[in-house]
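Just one chain follows, in the form predicted alone, and it is written as structure tokens.
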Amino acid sequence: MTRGIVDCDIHPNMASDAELLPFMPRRWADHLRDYGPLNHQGLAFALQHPRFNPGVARADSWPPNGGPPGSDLDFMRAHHLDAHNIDHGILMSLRPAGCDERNLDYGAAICAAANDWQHARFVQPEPRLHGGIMIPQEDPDAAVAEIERCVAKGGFVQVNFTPRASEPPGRRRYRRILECAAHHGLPVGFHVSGVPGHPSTGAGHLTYYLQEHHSNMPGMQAVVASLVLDGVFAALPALKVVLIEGGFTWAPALCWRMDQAWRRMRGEVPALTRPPSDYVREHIWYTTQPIEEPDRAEDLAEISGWVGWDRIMFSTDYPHWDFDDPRYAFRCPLTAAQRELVFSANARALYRLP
């Protein structure tokens, strides 16, 4: 390659929320201290086991001044970045989660608290990495106004936004957040999280984690149909957005079963003027991790090319446990044109990356 990898999905991590004091206003530290979180979803965040192993995260990732998996910049640049010749990392923070909060003042004081922590011990110190507002999707005006003042702050480059909320994203109640990040040029990033208090299929609650798993795809699936026939892309042109950790070979049959229901019921959507899949085609990006790996790899390579090679772009989780390393990542017969867009071109594109 030309140049260094760029890594979609890196997720920086707190020793304690007390790292969050310091950016919060001193009536929400006393909430954080008395209260805590109130989410739609009871043990929302008791970890499960394998999946949430200790930290979530790969047994070497722990630094060695004992904080938590992600928590110590010094040890990221020494084990990830410079290991791995990453140019740009986006930051992909995770907990603790404004988004899912029922107190929704107190939602976006988290996520106000999030991103200023984020801001001044990664982005500030790291010119190799990149924010990703937080935002409390479920009180729109003050996830606007979380979008403009890290917006006046400079510094990110995404905004994020949980697939599992309280509706569908492209229903009315978050038109206007969706809006503001496209007039400000900055992609939507959907990444696998959400506690809204709804089961993660239509079928109800599930059994195992394996099954819980599996959802993150059919999750994403549902996030792009709801942007394209609610005609969030019709009316809002300039809209990127980016499914992180939901994988994407499931993308093509999702596009030929939207157009073929799209030819005979068309009249229910007239603010779609073509075919859903066009909608996809423009709009949407893809991350790599968790990468499907069929038996045979010409298959992958077969599939990524009808999603579009420009639409693909490498992340790796780290720290967490199934982090994808990009020595090894992506097991199909690549060019060297193809190679370079995955790995670099098409996130330095989209993210307006120097």
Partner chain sequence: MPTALHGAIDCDVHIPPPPTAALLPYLDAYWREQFTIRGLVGADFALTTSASRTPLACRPDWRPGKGESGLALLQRHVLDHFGTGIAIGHCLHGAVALHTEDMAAALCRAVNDWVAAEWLSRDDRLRASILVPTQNVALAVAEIERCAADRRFVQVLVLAMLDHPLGRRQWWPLHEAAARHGLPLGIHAGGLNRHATTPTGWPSTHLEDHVVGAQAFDAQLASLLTEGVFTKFPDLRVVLLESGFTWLPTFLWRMNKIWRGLRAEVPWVTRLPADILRQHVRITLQPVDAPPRPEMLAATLAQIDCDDMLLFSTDYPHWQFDADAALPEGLPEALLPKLLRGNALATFPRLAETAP
Second form
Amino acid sequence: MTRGIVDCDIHPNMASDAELLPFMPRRWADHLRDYGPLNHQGLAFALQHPRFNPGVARADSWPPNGGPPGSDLDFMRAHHLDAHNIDHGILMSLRPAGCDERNLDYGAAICAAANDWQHARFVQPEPRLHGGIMIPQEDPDAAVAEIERCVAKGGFVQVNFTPRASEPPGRRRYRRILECAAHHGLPVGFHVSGVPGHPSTGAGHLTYYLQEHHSNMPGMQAVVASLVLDGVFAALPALKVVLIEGGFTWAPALCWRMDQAWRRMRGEVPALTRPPSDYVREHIWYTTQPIEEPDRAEDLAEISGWVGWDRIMFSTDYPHWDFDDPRYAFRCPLTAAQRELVFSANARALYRLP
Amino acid sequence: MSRHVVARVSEVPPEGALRVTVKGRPIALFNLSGEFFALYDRCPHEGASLCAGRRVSIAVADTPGEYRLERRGEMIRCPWHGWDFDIRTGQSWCDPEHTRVRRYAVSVEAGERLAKGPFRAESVPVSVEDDYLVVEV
Amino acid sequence: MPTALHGAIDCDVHIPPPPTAALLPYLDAYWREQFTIRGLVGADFALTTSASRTPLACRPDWRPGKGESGLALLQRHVLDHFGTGIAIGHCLHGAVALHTEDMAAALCRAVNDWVAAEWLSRDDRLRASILVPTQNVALAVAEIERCAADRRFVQVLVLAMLDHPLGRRQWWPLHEAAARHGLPLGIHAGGLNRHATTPTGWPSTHLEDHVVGAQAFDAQLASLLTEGVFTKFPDLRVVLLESGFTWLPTFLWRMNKIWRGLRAEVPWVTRLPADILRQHVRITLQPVDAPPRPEMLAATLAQIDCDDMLLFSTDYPHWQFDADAALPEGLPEALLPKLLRGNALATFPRLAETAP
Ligand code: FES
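The form predicted in complex with its partner chain is what I need now, so please give it after the form predicted alone.
Let us now look at the entire complex, which starts with that chain.
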């Protein structure tokens, strides 16, 4: 491959929420200090399925000069961008989480500050890195305003939508946000995240982190079913969606199930004029990590063909523990053309990168 | 097979690890309460350096909910996806039949003896006062 | 009559829940009076998730005519038509969704006794599952104990979406009783709607609800596996009813992968998850949720890589296939003997006692 790689999932990090303060108006900086987040879960600051690794990170990703993994741009450059020949990295800020904050105005202030922080600390100093716009999605007016603001500012290539929201993303309350993203030609990235108060599965709350980690994958299926069957793509033909960190080999089977049920019950969803799988094929992209590892490596190639090689984009999830190394992620042989699509061309085209 | 002087014993602290390169090959040296072991320093999964991993024990349970540790600190957990490897044998815990990392014989030799050869000590200057780790590659 | 299915064991047919009036003779005096004076005799206890009015709920040419009983319809459309050897019936009565658990237990008892008297005793090709009040594990176990002596009950029946996943230790007395009596745990599509059915909230349509309902099975298998239910009860078999199965390859691969990294969190799981699941889990054939080309179905089965898992079913009267196409294209010939009979006989020990 002559060109370098595009990594569609890199996590910038901050040493503490205090790094946001310079980017917040006094009113909300005071709120952060005096009140803090109001969550849909029992714990205020920690996750209820404690993770398996400090910082949820690769043990070798702690910057030598201190701070948590992902917080030191110089170290990220050497350890990741240079080491893996990465031409472009798409940033995915995860905290602090303004998007599911119950105090909507505070959530909006957090998102705006996190976007400015991301821009100042990573996007501006490093041309290889591109921002994702964090939005207070439970307040569509504010979310739209934040997208407009960031578009004007420049440096952002995606709108980040939390897949675990109060309601499925296809619900009408969110439509304006998706419409705004489509209008600006920005893909909407759904990266595993969000604590909406719902159990992580329809079967109820889970016991182990192992289950919680696994539930990201069926969670992504719920996102797809909602967007497709609630008519989002039928209404917004220009919308492009990226599913990040949910894997991809499940997509064909979900399409088969949707198509089968739609053939019986299409009377309920007249807005869908084509089989659900058509909308999926046209509107949805997938990032690879954490890549599926079939017992027979060739199964991965076969299913990738069913999904569509033009829709699969490599990602590492750096610096998180379930990182994929670009050299070894695919255990099945790829043709040169497939490799070019997955590691570079698909993402360059989608995010309009050189 | 050749034997290589790779480090002074004191460079691999108790319960610590050191990465060295022998004939272009990365090798992880482990100190297990004064015993030394050497493994190929590339995880067979996606290639992480095992030296950067954490020391763990084997967790066992005869029945759900009753946890017990065995082999205290004798496993190295890959710094990436957490596969555990037996420091003594290189065998993987999650897939012992199919997955292992290559193990190399290590010995501790006195500098005095090393000065006589026939060891190779390209990168480690040998002094007669110290003890050294010698790996067979 | 399609001969390929002659003598097959159909592991999922539906016994339509009876009107409450039909259950009165099977309720004890207290509950009979309660139902009568509280005006509940006319109440419809259909489950939301069984979506009984949707086109999926009943194949158009299987819709009941006037005056024909449910049993007569089943006989005409399935048992006689296909020459079925044995059919396992499920009566998904809404008793299981009531918050009032003693009433739920009374209704479950009535439903099971009604099934035995009005269905099992009238056609010896029929077997049934025990409907249990999952509101309270002790009551559920009591119902298993009460029904288990009747060998025509071959399975315990629960819904896929309850308050808590089925692997949790609070459920273990249920699993213990099921395993002890040689009754697989049958987990049927649907649920109680006690919480949102997806991690991102409530779906908008019956269609979406049906589609995402399959993911509850993913969660139940992950729960049973990680909590160590199969370690604790090695004889327990779990049957997924109407889960589809084409999602299984990715699920198995991902469980293996995540277990390799997080094994220390569940040290009682000492073998590859996919191997444990292949040993303990069985899945009914319909709905197939089939791919567009038959060779993709064959490829999917090869990815599942286990001939023991699938159990033939029609899912009568749900509209899963048309005409006689109960077997999807793409099934390997060699799989048919196991699919149609062998796997069912191995899964439900009670079937072999009386298998024709
Ligand atoms: S690289 Fe070691 S476990 Fe994946």
